[in-house]
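Presented as structure tokens, the chain that follows is alone, the form predicted alone.
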Amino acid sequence: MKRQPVLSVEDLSVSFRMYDTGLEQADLQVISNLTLDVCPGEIVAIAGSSGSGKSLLAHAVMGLLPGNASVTGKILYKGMLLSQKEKEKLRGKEIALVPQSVSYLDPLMTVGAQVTGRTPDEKTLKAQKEIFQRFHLKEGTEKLYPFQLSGGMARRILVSTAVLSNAQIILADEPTPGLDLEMAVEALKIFRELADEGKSVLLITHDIDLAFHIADRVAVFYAGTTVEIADAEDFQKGPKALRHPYSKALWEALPQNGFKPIPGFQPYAKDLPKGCLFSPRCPYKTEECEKEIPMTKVRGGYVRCIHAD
């Protein structure tokens, strides 16, 4: 019996109203028909190249998109359709974001106050000290301001803030850049512990190797949509266990797997091809690939490809 997802994203599309030529405006669609869900006690890692829509998904869930954004599709929290008002109500409480940029830290507040809140109780202060110790942040760090931190320290503070939020869903957007290997592994271990306690984690990362070993499932994004969702074990086994040509190419592009490139490049949002967005680079392309391609279930995973078997 499948568990009820805590977070469900159904056919999400995001476009931005922008100036094109002169004073003419046009809609630039950057996410198209994206589908994803996260269950209690689960880590879903999101893999894909830069510009594939990973961070935009997190911002759409949090309700942090700019005013020129237009959103269609559904985002549900525990089965409840989220409006902008509901997102704002849940933000930082039920749903927490570990942002990609350390500039999200308030420059006018000590980092301790940002992690624990202005009036923490003894339990919260104890938890803050424990998480700082795990991240090798020296005693007294809580009294510092963001400008007094190194980039790696600021990154660890952001992760600590999400951990102590007690949120049911944590959206971790590139939480490990700037961290050495030991601290990156420690951060991912903490996310694993949170998931094992029943929380849900959506992990957006370029550290795919690390993610494969702590995630339950992996979602592969390409040009603003989901092309495959499968168990993390499949990504450890290699191309034969994967379903989509891009997922296989992504695996083969990893340094330990030969660093093998593929011709072409991810399409710009303004010039998306018809049908399968990967088709211009795919060796299996046929005329059928120019039609709308839905996500289908194949060998226990989900894939957006008519050639998958």
Ligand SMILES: Nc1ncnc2c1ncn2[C@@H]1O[C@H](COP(=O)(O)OP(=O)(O)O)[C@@H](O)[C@H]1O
The other form holds:
Amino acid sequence: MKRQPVLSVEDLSVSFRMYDTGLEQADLQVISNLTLDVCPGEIVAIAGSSGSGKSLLAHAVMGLLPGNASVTGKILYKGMLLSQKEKEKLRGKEIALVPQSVSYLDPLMTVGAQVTGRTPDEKTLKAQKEIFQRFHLKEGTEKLYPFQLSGGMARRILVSTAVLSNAQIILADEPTPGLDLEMAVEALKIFRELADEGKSVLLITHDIDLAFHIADRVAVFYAGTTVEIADAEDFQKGPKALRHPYSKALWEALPQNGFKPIPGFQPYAKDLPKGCLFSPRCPYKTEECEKEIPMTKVRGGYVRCIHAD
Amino acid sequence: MKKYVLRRLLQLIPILLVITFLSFGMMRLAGSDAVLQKMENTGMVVSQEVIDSARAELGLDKPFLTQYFVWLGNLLRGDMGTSYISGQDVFSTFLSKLPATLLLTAVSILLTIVISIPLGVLAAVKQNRFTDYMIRTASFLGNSMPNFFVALLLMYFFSIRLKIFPVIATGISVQSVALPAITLAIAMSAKYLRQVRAAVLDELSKDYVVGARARGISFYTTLTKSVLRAALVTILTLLTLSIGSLLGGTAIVESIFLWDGVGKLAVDAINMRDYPMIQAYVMWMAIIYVCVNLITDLSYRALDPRIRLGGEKV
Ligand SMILES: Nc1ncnc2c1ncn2[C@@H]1O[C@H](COP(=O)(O)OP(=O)(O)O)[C@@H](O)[C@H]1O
Ligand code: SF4
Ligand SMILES: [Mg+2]
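Compare with the form predicted alone: the form predicted together with the ligand:
Entire complex below, previous chain first.
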């Protein structure tokens, strides 16, 4: 029997209404037909270059997109379809976010109040002390304001906040930059412990190497969609085990695998190619590739490429 | 903290010296003097001897520097001199005009705060919706009407039609301060409202607002506990400037409503080249600006931990 996912994203598209010069308006499609699910006890990594829509996915799930964004598709939490109202009810409680930047901390509030809430109970305070200790945050740090923290400390505060929320799923948007190795490993260790308790983590990162090693499954993002979702093992094995030309190219672009650059650029949302979003850079492209490409199951993983086998 | 306040107040001494010297110099450069102005006003033609003796009596025949130091010496002995025009003691004349100015400042600033902050915040929260457009239209109207026009409109409706408030101020009272205060508050609110809206919108667009939403904090809590506090720093700066200029008097509104404050006193003193009176006014302005700025700085500290705690990092 298949476990019920904590979080399922089905066919999600996000576009922004932009006003160009004058009154002309254009819809900028930044996420296209994205599909992904996360099961209890699982760490799913999202790997993709900058601008591929990773943060937007997290914000869409949390109901944090700005007013000019329109969203189609479904987001389900434990099988329940989430409306904006429900997202607002769940966020910070059932679904927690580790934001991408330390600028998401409130400059006028002590970090303690942000991590535990303004009126924490004994239990929360105890948990806060514990996690601060694990993160080498000295006693008294909770009384400081964000501007008094170093970037690394602020980052650890962001992770602590999400962990203390006791959420069923944590969306961690690039939680490790700015942390030294020891602290980064500690953060990932905490995520693994949470997963072992039956919770889930969606780990967003542009460091694919990291994604391969810590996650159970990896979703590769390209130009606002998932091009491949597969077990992390496949990514450790290499191109033979992988399915999508972009995933293979990413693997080969890693320093230890030859540092081979991928020619071309990720398309900008303003002029997306027809059909397969990777087609302008793909060496295996055929005419067929200009049609709509569905997500298909190949060798136990999912891939958005008609020539995958 | 006490030391900081004391240091700031001590700065007042050099500021006063420089500014009184400058105004002394500028009034001389402006030409004419109290004696000539008095003659002109009465329309009499007088011989040069009479003029000279009148000047000598006021000390206006002495060299500029001597005049300044005589004035300064008297000031240090606690004597601000007598008015060249009325012959009355400058200090007590000035003091007698202050209550009217203080009351008008307090009431009009209070009205401005009560009108512009809630409306500005509301417009920002309802950005680009009907409420926002209504508030912005009202602000535009308020901005485009000159003070004297608003004053006449108010007089027409409230004094002549509804007979609620007197046309002409009869002493300093709640009733007579109402119309001049409303006149000033309309103009200031129209201006502030837009600045409050802009400051709040600017804060609302910051990442930390999204961060608070992500933590499950209600929008209302973030708005009142963080956004407004941060926006208040900007708003306070503007309010301070207004308080400063209101305390300096508002000659036009004071004239229309015959409100006996320092604004009219200052304009008259300048027109008549009543040097001692002008000096008193200039000193008053300098004291206001130093104090008002000090109070603003102190409130910044209370509002913003980044200023209060300085750059302490750990
Ligand atoms: N508010 C917005 N309005 C318009 N475009 C946006 C907005 N936010 C993000 N984008 C665009 O969406 C794309 C994906 O952004 P993002 O999710 O932040 O990427 P990343 O994968 O680096 O986290 C980028 O091209 C970005 O320019
Ligand atoms: S669908 Fe075609 S263009 Fe796209 S990745 Fe597969 S082979 Fe390349
Ligand atoms: Mg991002």
